[in-house]
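As a starting point, one isolated chain is supplied in structure tokens, in the form predicted alone.
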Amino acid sequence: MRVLRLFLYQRELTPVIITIGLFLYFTIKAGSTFTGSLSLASAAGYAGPIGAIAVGSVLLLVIAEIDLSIGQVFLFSPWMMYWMHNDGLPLVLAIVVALLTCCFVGAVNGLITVRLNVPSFVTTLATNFILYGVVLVASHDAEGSPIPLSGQTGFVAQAMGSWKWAEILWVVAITIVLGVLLNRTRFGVRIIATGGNLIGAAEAGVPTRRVKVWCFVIASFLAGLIGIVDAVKYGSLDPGNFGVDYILYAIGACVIGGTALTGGRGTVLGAFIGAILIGLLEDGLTLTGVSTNQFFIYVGVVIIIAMALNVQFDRLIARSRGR
């Protein structure tokens, strides 16, 4: 019964569960099809921008907020990138002042949610159109491409999203990384502390206010660097592509994995696997000739499956604790 009770526990039970039985179905239905190399990284790179929007999500929601601009920042981080290249500065120093804008749409974010009071929904939703409306003014609805050290081979631009698993392992670093910033240090413990109980934390001397604007800067600078990742990978950069389409399989992630939408609890390990679920379940559906259209609906189960799942979990777990 204990060994029951530490296994019930575990946030991930219910995406680990359901991951497991997508990946035995499609290895069953596709055979050496879907577990093949090739397939594989399909998956991942479904999962890579989902994954990597997610686990800073998880932050976020874990103090009760919302970045619906996130998306748009994954796409736009990458823009700046090109543009800044494009007008004369060095690669690195591009990439350097793509990130700090993100983190600066992050703070500005945050700042208008604490100081202002305004619902970080209708804040970051505003953002978000901000961002997608810079996009398509500054690009003349022209597409952007090449992208520098997409298609190249060397160290750096295999490292920086060329190789084809890089955008996935670049997900798995920030996914511990996170992982230890949320349950390992002072200010993880600020995060859920915010999140459980505002006006205590608040009236315990934890700066409330802080901690919410370095989450949204953090969920943007995550976004953002993923986004630039997947731009080498791919090559090129659409600006009709629109961000809240990202935010929303994000946060099915995020709700799959474990993570409460009313604040004080999450999983950032969760919301990975969560990611993955959603890449396997594209990857897989699209190799049996199942039609794209018909992926949303399996999405939509998914998601309440992993909810109903979640919900019964809690109650074997408050029933254990009441023995």
Given for the second form:
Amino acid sequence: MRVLRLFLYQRELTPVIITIGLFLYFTIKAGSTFTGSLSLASAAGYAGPIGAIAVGSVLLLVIAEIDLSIGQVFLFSPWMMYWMHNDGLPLVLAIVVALLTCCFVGAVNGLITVRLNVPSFVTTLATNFILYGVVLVASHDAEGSPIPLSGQTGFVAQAMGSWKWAEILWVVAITIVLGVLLNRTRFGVRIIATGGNLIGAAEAGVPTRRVKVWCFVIASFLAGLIGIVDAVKYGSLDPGNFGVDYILYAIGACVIGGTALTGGRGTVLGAFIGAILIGLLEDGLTLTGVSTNQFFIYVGVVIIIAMALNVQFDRLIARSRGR
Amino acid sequence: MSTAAQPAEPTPPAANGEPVLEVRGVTKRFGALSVLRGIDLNLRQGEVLGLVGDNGAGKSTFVKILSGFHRPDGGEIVLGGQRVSFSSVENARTQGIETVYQDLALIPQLSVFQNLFLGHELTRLGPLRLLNKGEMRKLARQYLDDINVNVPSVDAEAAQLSGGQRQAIAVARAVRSASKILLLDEPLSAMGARESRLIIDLVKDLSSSGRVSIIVIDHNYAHLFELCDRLNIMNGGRITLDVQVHETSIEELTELMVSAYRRQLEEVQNAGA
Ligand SMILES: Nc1ncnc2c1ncn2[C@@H]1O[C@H](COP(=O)(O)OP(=O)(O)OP(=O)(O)O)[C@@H](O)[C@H]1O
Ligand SMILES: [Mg+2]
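Rather than the form predicted alone that you just supplied, could I have the structure of the form predicted in complex with the partner chain?
Below, the chain from earlier opens the complete complex, with every other chain and molecule after it.
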């Protein structure tokens, strides 16, 4: 009973156990090829972008909204930095402008959603296409490179992504900050209140619209930040990349981590773990020689299992309440 | 409609002061539906005013205007001699107005103590506003003990509470922080006899302090006659009757409500003919 309770109220436990299981499985199958730093760095490389986008998405899922465009923001942000820098702006300023633009995109998404009462699914679907188009048009279909800082060995360059572990450490830091934000601050209470009972929260004095807009801004900002780190890491930009891929993985990570899409509840840590799980799966399957195409089947199965568990857990909680 | 202070009358001890709240000609419409057609009402210092009216009369709408949730389309609200217009619920709160809404405005996913402190969170580290959960938990436990409200635990989610317990938490939240005006929209509708008594006593205590003036909506005349100094009847978007409780009786009031209803019915029929 104790154990069951622990699983009910610590949603992250299930994905943690699955992740550890996967890790052990691949270690046994592939040995040191899998546990070597090259392989783990590549797992982290998959998990980083998904994680950054996922933890931001948790905030939105908690307020019962979704932002389909932050995957594209993740891709757009380094382009912005690249253009600004090429236009002669000092690098720091180029980064600042890029990140402010990401915040602006988030604010626009949020404002359209709360002011015009458009479902955020639609709002952000639209901005996703717009951003994709902007990149294609402004880049003239040409790759962007070299990315400033990329491959350099100075501390700033290393911290901004040149070092192979920098990105995942950024994501860890973001996860901690967002976890604290959601669970330990007044703003977090307002987020949960807004998602849990929109009208009730407003009646109780929560500025629900402002809270929502801020959640869009934060998610967009974080996606943009890690987008730059990711670009520095890889050294070039491909205008053809489509952001929806990222957001779909990220939502998958949120669900695997224990966030239902019902509003009022969500776990930032779970989303991070979900991203790690997906990263390990992709890396492990590649290393064990399984065709990467099968990866998608596994991801789908894991999401379904996770969702089923989430629903069952919710039902159990409801039943224990019924008594 | 509303009577001015009546110096000749022996005013009830709790309600002797100046008007703290004056409402003049407040109107509100939702699309084509004109819900409030000019509400005139005043509330004196320390008074408990009951608001009576049929379902859909606009009582909750009126309360939500006073709480800062809705903005009125017309009319004015004078608070402590100053004309005010609330830009938000937060804004009304800073002026000392607290509300128990008919729908309670609790968050199912938040714990009892977080609901109790919703909008009044205790925080640390200045602008970071880190929650001081320990302190809030302690104070919540203390307060609920003080007013004899029983919940399984202050850490229980609001969704886990019974309807009456939820209502008690909503009332406790508002009573705890009301400093000038307390608005109660059907605060006893889900309460058992014992709990009703508890809340009635809590409200009476608060009003006898003379500090807080109270408007209470309830469909139960027995509750109203016990709690209130004065009653206002709302009908057709206006206040149609303003009486001191000691000048009337449950029977008379019932009769008045029924005859008002008949008159309205006749008007509608005449208009149709
Ligand atoms: N947000 C809204 N949008 C549109 N119409 C509304 C809204 N809120 C209330 N109304 C309408 O206004 C009228 C008055 O509603 P209100 O809730 O104020 O009545 P009430 O006197 O509190 O009734 P009850 O005794 O049933 O609680 C109703 O006809 C209702 O349908
Ligand atoms: Mg009502």
